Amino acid sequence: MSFLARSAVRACAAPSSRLFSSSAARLTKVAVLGAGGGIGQPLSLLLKSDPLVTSLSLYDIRGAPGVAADVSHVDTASEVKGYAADQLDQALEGVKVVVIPAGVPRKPGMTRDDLFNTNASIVRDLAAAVARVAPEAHILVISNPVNSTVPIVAATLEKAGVFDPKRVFGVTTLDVVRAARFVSGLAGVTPSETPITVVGGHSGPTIVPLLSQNQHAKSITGEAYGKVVHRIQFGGDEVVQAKDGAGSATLSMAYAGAKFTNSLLRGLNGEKGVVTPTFVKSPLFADQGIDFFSSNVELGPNGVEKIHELGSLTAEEQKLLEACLPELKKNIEKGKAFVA
């Protein structure tokens, strides 16, 4: 059951005061930086409907107060406040979790690297503000290219002397969501029966879905296997083309961002066994000079509690991993060089 379905059920079953008390023990203020954009608006709406969010702080260079006014009318217990371009520091005060979807979206023919220069400076400046105002906040990076923007955030925090690897996450949940959806269609079951661990990074060939680790997915072979892996890796292109120049995957990305935020909040609240793939500072391939990597991570009161090994891989998955690593290494180094 998705967290949205669960929160809807909970909202129907309980008066809002009861809903609020479930999270009142840990007041959780969440900021969305880039709340006026294509991802930021639906993400803000979804976070407003998450009972674990007690306060929502919406910031953008334009439009955030309007989005906040709109979203604040939704009948859930959390408070919402919008902040204008010159109010970034106020937006971050007392914030526990910062979600960053800010930046420009992809257009047809653009690679994620084409986004790099614009989004890299936006993300660096936002990370510097978080370091200054809310150094203990957990930072969830959605802005692409994630393989480079996460190292940018880490290096910016490091420069400010406040980097904690347990608190910086690249949101790769859309790859996980797509994998579950696409595989379930092929296997003729519901997506809840096909959770797929997706490892590596968050663009094209760096996305490595481990189909062999799911009982329904491991029977997909041959041409069907190649097709579904390609679709998981390049699902973003499908949306960019279908929107015909008018945007990228904003709604599914907002859903994925809200889903990951909910997982983190559940971990921070002390729920045990919350495990999901996310792109973090990781020891798994550090000996090859790749110090950020997405794999299953257990989330807890401090953020990252435990980074899981990949487990056993098939020959095909090993091949995908070998294609991922050099590309991922380049992306990470590009991010670090930007801040150096």
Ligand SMILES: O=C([O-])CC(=O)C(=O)O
Contents of the next structure:
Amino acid sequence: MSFLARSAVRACAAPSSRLFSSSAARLTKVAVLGAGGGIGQPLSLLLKSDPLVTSLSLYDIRGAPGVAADVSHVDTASEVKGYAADQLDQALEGVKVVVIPAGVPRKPGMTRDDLFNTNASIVRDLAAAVARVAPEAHILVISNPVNSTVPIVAATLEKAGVFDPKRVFGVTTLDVVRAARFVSGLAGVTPSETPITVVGGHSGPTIVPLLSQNQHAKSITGEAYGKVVHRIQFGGDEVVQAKDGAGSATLSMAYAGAKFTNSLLRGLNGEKGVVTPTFVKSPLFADQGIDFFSSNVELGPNGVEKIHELGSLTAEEQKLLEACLPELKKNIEKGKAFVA
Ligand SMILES: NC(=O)C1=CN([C@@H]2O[C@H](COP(=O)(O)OP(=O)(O)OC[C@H]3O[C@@H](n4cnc5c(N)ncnc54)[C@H](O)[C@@H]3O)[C@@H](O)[C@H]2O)C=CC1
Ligand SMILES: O=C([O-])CC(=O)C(=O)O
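Take the protein just shown as the form predicted alone and give its structure as the form predicted together with the named molecule.
Whole complex next, starting from this chain.
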């Protein structure tokens, strides 16, 4: 790896390890749909620095060729190509992984669900193109509201007859990144010592951090516990307010998106024991009509290898879960109804 790529990797050091690991690279073409945006640009840069990405295909309705020209000068081995608005099908040819940060972000006072009206059709149309051109691609959905956009992608692929639940992921990694960071500060240790499993969905009360499962976090109780859980659940709002109308988290999201993509690529390459929370079609609460859920998932050569159970929860975590489920169910049903 070149000096610059090494520096980028160091600068982005992940809570649990480095941002990128493993060198058993296979030919992997990755597409970013929405590459011209606030997340898309830094995400494209980070993916250019990932040695497991051999080819990068950047698409947006505006600006992707410029981003591609810029990122392509970074001295890592991967090829980069940008595609204009009318070149979506070309952008998707031969891709193995498609990352979707296309769509509008929140402004202060909005919920993620307020983005549904705009983003639902953007995500549906992009998923339909993936179904047509790259039906075996793994799809990583960043666009909000994730609790609804993932069911939209799944239903769109299902309609096209190409849905494989092992290959569709909602990217909830930012919740995990925030939890590790916030808890480490309270516990007085480094973030690598506080990997926190975050389950449920990706919006306010549907975000359920399981602090009791980490040896440092489990000693946080009382008011401090309530505050840190609230901060993890509403970390997105903190950024939206600070940006004051200029959008939502982009840089930390690009980091989280690159981190999750690297985890998936490592799994696809056959690395064992790659486990991280992600929002997937899941049996865990299917008997309650909730068939998408984020929990720890082992990633492997086919994508989803194994969906882990939640493990034991404290009474407080059980309460958080109870608050999550009805909201999550509503969000999922809204997504499905949009495609039906
Ligand atoms: N999953 C998560 O944890 C997070 C999700 N998000 C979500 O990510 C999305 C993107 O956020 P930002 O990058 O900040 O927004 P942005 O507005 O800066 O960028 C979005 C990009 O999508 C492009 N776009 C719009 N329609 C498109 C289409 N049909 N095809 C291709 N590209 C299209 C736009 O041209 C723009 O470049 C938002 O929905 C936001 O809520 C943001 C942060 C965290
Ligand atoms: O808050 C938002 O709208 C963006 C997001 O999903 C996050 O930062 O977690």
